[in-house]
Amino acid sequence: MTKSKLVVLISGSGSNLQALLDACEAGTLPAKILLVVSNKASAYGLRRAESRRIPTAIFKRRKNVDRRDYDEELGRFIAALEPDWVILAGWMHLLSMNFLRYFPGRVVNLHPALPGQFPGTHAIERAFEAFRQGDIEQTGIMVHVVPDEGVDDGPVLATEIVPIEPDDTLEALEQRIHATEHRLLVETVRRLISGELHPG
């Protein structure tokens, strides 16, 4: 099988990137990561990529640059590599159509909540608080396509429920969610590459 070409966008520690890197190296994910891009120079995920000799790029938005101009520049930069998929693995910047139009149906995001629940930032903390208030009994994660500027509401590719235990701490819940994320993201990208899943 020809390896699928990925570009991964990150903003932080890059633990989900690490799961993709490990799966590519092990051969369980038939893909090649062409580039890892971060909008933060301090993102530890850049070190993870460099340790595997994956090219990296820091793409910070300058204060005087409009959001859509930034997205346009980023989109052109990545499109020149001709990736098959763009994976948002902890990318903390809402992308506009100026970026998304370059990759219709080929931008995939991971979000630590179930569809329709806790869109945006701090989803795990918000879910934990909702559980403590008695509003929910469980949370989860989803992998979805990013077709437009909606926040964490694109067509869903995969979900998995993560139970919240009565004696959970936020840290324990975070650990379980992250472990589930790593597995589900790799599996979903593998199914996209193989044609088992069809976005949109």
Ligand code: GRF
Given for the second form:
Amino acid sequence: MTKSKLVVLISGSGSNLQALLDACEAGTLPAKILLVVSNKASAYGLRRAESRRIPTAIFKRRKNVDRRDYDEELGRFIAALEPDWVILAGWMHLLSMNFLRYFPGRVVNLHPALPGQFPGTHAIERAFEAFRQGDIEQTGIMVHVVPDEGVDDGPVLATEIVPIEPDDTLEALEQRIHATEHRLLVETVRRLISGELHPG
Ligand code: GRF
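For comparison with the form predicted on its own, would you give the structure of this protein in the form predicted together with the named molecule?
Following is the full complex, with the preceding chain placed first.
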């Protein structure tokens, strides 16, 4: 069976990238990671990729470069590799259509909250605070297609509820969410590759 080709974009720790790397190595995900791109040179995820001999690229946006020009350049660079899927696994830069137009229906994002909840950064902290205020009883995660510049918004591929326990600390909730993400991201990419799930 030919393997699906992935490019993974990260900005930080890369624990979700690690879950994808592990699943590829174990053969439970029929995919090959062609390249890991980070917009931050310090991202630990780059080390994770290197230790599996996966090519990496640091694609930093210089201050004088317009965001749309950066996106265009990044899109062209990645499109040359002809990936089947582009996975945003903790990628902290909002991508414009200059990037997205290269991969219609093929960019997949992971968000540590349920659809429509806490878009943007610090979603877990904000959910934790909302729970403490009595505004929500549970939180969750979602994996979705990125069709446009909407923040953490787009056709939902998978969601999973994550309970918040009354005596949770923020760290405990973060751990529970991340463990759920690692499983759901791999599972969703596997279902996309197999054709069981259709984007958009
Ligand atoms: C995850 O919580 C993801 O949902 C969010 O950023 C975090 C990335 O974590 N978009 P990691 O870098 O994969 O460890």
